[in-house]
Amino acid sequence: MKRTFLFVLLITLFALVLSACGGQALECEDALGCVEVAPDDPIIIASALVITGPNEQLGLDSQYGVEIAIDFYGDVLGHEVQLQPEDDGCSAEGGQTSAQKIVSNPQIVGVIGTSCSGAGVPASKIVSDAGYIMISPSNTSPALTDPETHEAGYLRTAHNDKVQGRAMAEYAYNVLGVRKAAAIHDGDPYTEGLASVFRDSFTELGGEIVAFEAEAPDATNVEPLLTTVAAAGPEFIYYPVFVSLGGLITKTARDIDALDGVYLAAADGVQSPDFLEAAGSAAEGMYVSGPDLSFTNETYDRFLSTYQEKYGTEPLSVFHAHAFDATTLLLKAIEEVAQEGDDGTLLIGRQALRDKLFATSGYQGITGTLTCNEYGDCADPKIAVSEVKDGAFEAIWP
C-alpha cells in the first residue's frame, strides 16, 4: 500500500511539473513596460476629447466615432474593450488635466485624442513622457508633427493644416479670383497655424495679405478688429477659429458697411450645428474648409446608419470617421502585439504598440489609405470647401 501510494504521489507531482513547464510564462521585455490584462479583465483605452462647452459638438462627434469603432471591432483576444472618456476642454489646461488623469491609470493602453491642437500640445508630451500612445482624430496644427516639436507617442489620422491652408488659398485665388485677403486667428496652435499656412500659400500664389490679426477666443466685441481689417481693403477674410469667436466675427462682419461684398471664410473648427445657430442668417453664403467627407465605402454607410440609430442625429461635425479609423488602428495594433498566456492573460508592450502603429502602411480605413510617417502623420488628406446654403454646409469644391 505504501509503495502504491508513493508511486501515485510521484506520478501526480510529475504531471504537475509537466503542466507548469508546458504553460506559457509571460515576461515583459518591452523598453517602455507592459500593460498586464488579467484573464477576466477588460482592455482599457481612453479618449480625451472636448465633450462639454461651446465646442462640444466637435468632440462629441469624435467620441461617437470612437464608441462605434469599439462596437464594430468587438472583443480583442477574448477581452472586452472599455473606454474611459475624458474632456480636453479644447484648451491647453484641459489637455494637461485630461492627460495627467489618463497616465495616472497604468491599465490604460492607449488614448484617442485630443480634439483641439491647443489641448494636444501639452497632452502629447505628458502621454509620451509616460510611455503611452495617443492618436488624434482632429488635431491639425503643423506643430504637432513637426520634426522639431513632435512627441514620440503622438500620431493623428486628421490632415495636417499644411494641406488645408494651401487648399483654401488655392480656392480663394484660383476659383474666386481673389487677390487681396486677410486672416484672423485666436493664438491657438490650430488657428494660428492654419491662418499662417493660408497666408504663406496665398502669397506664393501671387496674392497679397493685407491684414493678419489676432483676437481673444472669448472676445465679446470684434467691431474694432473688423473695422481695422476693413480699412486694409481685403476681398476675402479667412478666420479659422472656433464656434464662439467664429459666430461673433460672422455676425459682426455683416453689419460693417466697408465689408459689404467681402467673402467670409472659416474652417473645420466651426463645422457644427452650434455654429450655424450662433451665426444665424449671417453665415449664409460664407465658405468653410475642412476634411472631404465624400467617402464611398460599405463601412462608412454602416457607420452612418449606426450613428443615426445610436445617437439620434446626423453627424455633429467632421472628424467622426477619423476617430473611427484612429480607434480601429489602435485596437488592431493591440491585438497584433499582445502576448497571450494560456489562461487568457495579456501582456501589451508599450514600445511594441508604438512601433506597430508608426509602421502602419496602406491601411484601408473609412477616410482613405492610411500610412504613418515617423512623425505621426497618418492621414490620407482630402480637403473640401463648403458653402453655407439654406442653413447647412454644402460641399462645393473640388
The other form holds:
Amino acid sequence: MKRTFLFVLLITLFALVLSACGGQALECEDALGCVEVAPDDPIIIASALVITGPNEQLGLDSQYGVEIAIDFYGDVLGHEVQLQPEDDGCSAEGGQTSAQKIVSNPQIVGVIGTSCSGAGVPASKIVSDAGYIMISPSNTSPALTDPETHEAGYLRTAHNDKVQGRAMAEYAYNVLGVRKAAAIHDGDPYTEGLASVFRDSFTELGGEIVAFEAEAPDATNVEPLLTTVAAAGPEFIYYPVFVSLGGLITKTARDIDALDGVYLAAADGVQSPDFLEAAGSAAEGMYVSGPDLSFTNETYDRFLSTYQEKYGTEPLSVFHAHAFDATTLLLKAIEEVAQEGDDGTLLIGRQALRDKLFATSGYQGITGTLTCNEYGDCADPKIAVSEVKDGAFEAIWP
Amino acid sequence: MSQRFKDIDYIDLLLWLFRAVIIIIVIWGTVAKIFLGRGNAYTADDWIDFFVSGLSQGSLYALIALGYTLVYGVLFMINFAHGEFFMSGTMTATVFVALPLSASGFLDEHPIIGMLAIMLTAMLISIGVAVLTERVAYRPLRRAPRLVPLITAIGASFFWQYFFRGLYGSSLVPFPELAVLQGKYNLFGIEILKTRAVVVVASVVMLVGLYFFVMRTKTGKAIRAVAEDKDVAALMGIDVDRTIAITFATGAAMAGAAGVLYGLVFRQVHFFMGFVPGIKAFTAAVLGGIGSIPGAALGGLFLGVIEAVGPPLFLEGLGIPGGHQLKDVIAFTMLVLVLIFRPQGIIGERLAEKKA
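Other form of same protein, the form predicted together with the partner chain, not the form predicted on its own:
Now the complete complex, all chains and molecules, led by this one.
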C-alpha cells in the first residue's frame, strides 16, 4: 500500500514538472516544421554574401546593411537577433557550400543572400528544399524569379534585370542615340541574363546588336575578344560583368584603335571603388547602370550616417539599402508569425513565415514601396545610369 | 582477310577516329571561316592583333612553364605550387615597390631603373618562396612515393594563396601604368602595343638565357646530371640537395619575372592570379614535352596563339556563338590530344623506362 502511494506521488510530481517545463505546450502545426527558440536564446538568421575575393565590396556592403538593419530593429519579441555570416564566393560552388552549411543548422530562421545570381541559383534550391526562406539583396538575374525556374523559398529586394537591361538599352538608344551595340557576358546567370535583356530590348527599340560575345570570368587576355567585337563595328559596348573582367575589358578597350570613341558601359556588378581603382583612368567617361540610390527618406539618412560611423567609409557598393530592406522584412515577418509561449519560448513556423513574406504588400522600405509577387520579386525597381567622372560614379540619368 | 581484322585493336581504331574527327572539325571550321566568310569579317590587321596578343600571352605561359619543366626534369614531380611562386613575387613587388615608385613619380622619370627594381624584387621574393617551399615541404619527402609530394604541392599552393591573401587582402591591386609603354610601336607597317612587344622580347631573352645557363654553365651541368641520375650525380661529387634548390630557384625567378610582365600587360594583380596561368603553363609544359626547355617555350607560345586565334578562326567558322569563352576548351582539348597521341609532347624525347 505504502509503495503504491509513493509510486502515485512520484508520477504526479513528474507530471507536474513536465507541464511546468512545457508552459502551455506550444504545438507546431506547420507544414514545413518550426524553429523553436528557447527563452534566453537568440534568433539566428544567416547571410550568404560575397565577403572575400575581387567582388568582396559588393557583399560587404550588403552585409553592413544587414547588420545595421538588425541594430535598428532591436530585439524581436524579447529575443536578441544574431547573424551568422557565410561567404557565397560569387560562384555556384560558393553558393552551394554556404547554403549547405546554413541548412545544416536547424536553428537558422532565414537567410539574407546571396550576393551573386550565379551563387543564388544553387543556393535557392538547397534553401527552399530544406524549407528555409531566403531574401536576396542583390541577385538580379531574371532566371531566379522566372515562373519556370523559381524556387519556393526565394525572394529578392533587388530589381529584376529585365528592368535594368531595358533601362540601359533605352539610355543607349534614346539618349546617346546609338544604333549599333555589342554585348559581352561571362556565362554567369547574372551577366548572361542582363546582356540578353539588353540585347532584346535594344533590338525591340529598333537598334541592331552587332556582336553578342562571351568571355570566361577568369580570363586574362581579352584582346582577342575585343578585336572580334571591334570588327563588328559597334558604337556602344555593354559588358555587365564583375570587377576583375570588367577592369580588364575597360583597360584593354582603350588600347584598341578601332574602339576609339565607342561608348563603354557596364552594370551594378562593377559599381564599387575597387573597380574604379582597378580600371583607373581607363574608366573615365564610361557608363554604369545600377539601382537608383537617390532615396529621400529619413531612414536612409539615418542609415547612411550609421554606416559611415560604424564602418568608417562611404558605402562600398549599391545594394546596402536593399539588404537593409530585406533584413527588416524578414525580422518583421518573424515577429508577426512567431507563437509566443508563456516563458518566452518562440515557435516560428517555416511555412507561415514563407506565406507571410510572399504576402508582403505595400511595405514602405528605404528602397521604395515593396510588394512581393508569387515568384519572389519584391522590389520597387528604379534604375539609374551613372557616368564615371574624375574617378567617381555620378548619376546622370534619369 | 579474317586474320587482318583480328589484328585491328578496336581501342586504337577508336582513337584514330577521334583524332580524325577533331582534325576534320578544325579544318571544316577554318575553311568555312576563310572561304565562306562566316561570322565577322576580319581585316589583316585584326588577324595580326589576334596573333600578337596570343604570342605575348604565350610567352608568359612559356616563362611559367619553364618552372614546371625544370622541376619535373629533375624530380619527376609536378610542382603545383608553381603558380603561387608566380603570384607571390608579383604581389609583393606591386604593393611594396611598384605602387610607391609610381606614386612618387620615380617610375615615370626612370622607367628602366624602376622596372628593373620591380622585377628584381619580384624574382627575389619568388625565389625565397620557392626555396622555402622546397626545403620545408618537398625535401623531407624526397624518398616518398611520387604521389606524396604531388599532394603536398597542392597543399603548399593553397597555403601560399591564403597566406598572401592574408597579407595583402583579397581585392584587386592595380599595377601602375608606365607612360613610356603607352601607345604602339610600328614594325614594318604593323602596329604592335608597346607592352606586348616588351613582353615578347623580354621573354625570348630570358628563355635563351636560361637555355645557355642550363647547357653551358657548370651549375647547369650539375642540374642536368641530377636530372639524369641523382645517385650517380652524388657519387660524382655533386651536392644534390643544393642543385635541386637551385633548380627551384631558377624556375621561380622566371615565374617572378613573368609575373611582372603579366602586371605590365593586364595592369591588375590579386592573390588568386597564379591559379589559371599556372594550370595553363602546366598544359603548355606537357604540350611541348615536359622536361624539355625548348619544349616548354614552344608549348607556351603555341598554347597562347591557339587560344587567341582559335576562337575567331575555327569556332566562328563552325558558327559557335560567344567563341572566346571557349578558349579554355581549345587549350584543354589540345592537352587531351597530346596526351593520347604523343605522350612525350611535341618535341619531348621518349622517356627511358626509369624516368617514365
